[in-house]
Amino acid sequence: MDVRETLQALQDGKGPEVADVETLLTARGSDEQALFAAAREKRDRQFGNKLYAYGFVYFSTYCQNNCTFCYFRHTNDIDRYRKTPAEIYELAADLKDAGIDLVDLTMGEDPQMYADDYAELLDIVARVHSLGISIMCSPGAVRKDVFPRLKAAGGNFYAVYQETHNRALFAQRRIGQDYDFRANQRKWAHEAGMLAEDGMMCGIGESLRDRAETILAMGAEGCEQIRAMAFVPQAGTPMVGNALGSSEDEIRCIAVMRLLFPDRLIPATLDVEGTEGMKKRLNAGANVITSIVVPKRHLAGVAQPEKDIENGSRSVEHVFSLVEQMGKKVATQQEYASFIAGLQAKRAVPLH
């Protein structure tokens, strides 16, 4: 089938096979506008017109990994920094004074928040939550019995991406990590009651397939939040000579999401292509605008470490007017804890 009768299938009740998905990533032109108009109907029919939007604090840069394509290796030679829980806390109030819905709290794995049996990473999420904000957690892999005492320190989500589910792929990029340890973080945050996101990345060295595959593994796992992002090439990396991944293959695969799995939370981030890619992706179906920070406070991003962060374009003013301008509206804190709430109980089982 070509693009349009595989997308006629889909809409009619066809359950999506490999072949299908590898079908609507190959749109172009008119097709490919279809793609995005089917996935934006999808979305707008689950959530309306609302959209949410996440605040990011990476505050420790450190990282014991080497992934081969991210600048924070630990074999990288950059100046790295750690926010003590007075400044995450800080950090994390102007969000919440601005009206974000979450905060999202980015670590490299980090061998001093893992000390102590986790007490600094456990205090600074306690903290934050104390604020009255939802919080995502994305502090890397930790050990199973964690995740209990994230959830009650008050994590609503645990974010950690698997990058691509070709395991041997999995194995060149993220270098002497065990694939099955990190696809177990995500099972064992939904077994302690909190959210999951998984994410993909585009431009890594995967073939069609392995991103067709790995759009399908990442909603059969049953996260609530999936992602796509394009592969930024990192000074002091082994792939810094790599081209740049395809920001048009990001936005097909964040379409393709969006029609399979409708109910999903799918982000727009602004670590990228800055708002500049903003509006591709929410119009190709995304409905979470994430990455959004706090200016002139030395932060870090994570794709492109420095990308529109101290020049204001990612502050909260200048996001939710591009929202407005898009006839969205961006959802109230509470609107969103209530939506999460909700998901949540479904996740929900007794701890022992």
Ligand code: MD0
Given for the second form:
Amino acid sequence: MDVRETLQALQDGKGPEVADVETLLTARGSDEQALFAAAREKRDRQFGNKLYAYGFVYFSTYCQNNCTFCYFRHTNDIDRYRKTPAEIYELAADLKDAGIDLVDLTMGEDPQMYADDYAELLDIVARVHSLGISIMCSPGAVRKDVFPRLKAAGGNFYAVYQETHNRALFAQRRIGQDYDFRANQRKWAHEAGMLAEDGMMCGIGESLRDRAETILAMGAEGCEQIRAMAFVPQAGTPMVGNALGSSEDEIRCIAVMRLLFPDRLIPATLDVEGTEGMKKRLNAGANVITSIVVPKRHLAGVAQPEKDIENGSRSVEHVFSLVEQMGKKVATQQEYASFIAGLQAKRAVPLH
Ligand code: SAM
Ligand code: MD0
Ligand code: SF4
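To complete the pair, please output the form predicted together with the ligand; the form predicted alone was given just before.
Below, the chain from earlier opens the complete complex, with every other chain and molecule after it.
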């Protein structure tokens, strides 16, 4: 089957197989436009004209791991920072005042945050929660018993990306990390009543088939939010000489995820192509804008540690005005909070 026939077959209720997903990921030209249009239609039917907007607070860039793709890997000799709980509270307060729906509290696997039974991490989540804003926790891979405590502190979402569901490739990229321990994070988050996000990278050595299998695996896991991000080579890392991942591949993954899993939250990240790339991602069916960063506070992004941050292009005002130009609206904090409360309630219902 070609792209059009596959789109039609899925529309007619065919269950997606790996070969179908591979076919869709090869769509180009007018076939690709048809894929994007189908994805947008699914999104709009599910979410209307509402988009969600997440602020990003990368509060500690210390990390004990050595992921080959990451600028912040332990052995990279770079300047690092760690914000104090009081500073993080202020940053989150700025995002809340600006109308952001959720604060993504992200860090490297910083031993200081893990010390004393994760005391500082839990304190940070509790403080930000006291502002009355939804919270995503992205602290890496933690012990199972930490999830109920993160939930009690006010964490709504737990984000931890497998990057690929190919175990051999995972082992090459996330050196020395346990595949199952990382995958279990999302299961444990769900068991504790949190929502979970999984994600994949494009351009880390995966095949088309790997990409297709990863998309299907992410959907099958039942994560409420799923994402794709193109690899961006980082100075001082083993992958500095690798090619830049293709944003077009990332965007086709977004469209396919939307088509197959219409009810999921799917990010359009500002962290790969800045605000310029936002429209393309939204046109492929994404419905969450992520990686909005408060300018002039010396905060880093991840894939693009500096892109568009200090000039304010990744700021709330700029992003919101672009959204309005597209005829969409960013949901209020109240709307977002009740939407995810609904998802959390659904989670809490036993399956049998
Ligand atoms: N340290 C935590 C972890 O690894 O789960 C949370 C922060 S980590 C920097 C967040 C994500 O950024 C990674 O899971 C990866 O998907 C993405 N990332 C890291 N380096 C990247 C790069 N060079 N290009 C694109 N995405 C990257
Ligand atoms: C983003 N820079 O949304 C962030 C980051 C971590 N939970 C998310 C990769 O693009
Ligand atoms: Fe550390 Fe996360 Fe970067 Fe891996 S991706 S080196 S765990 S910050």
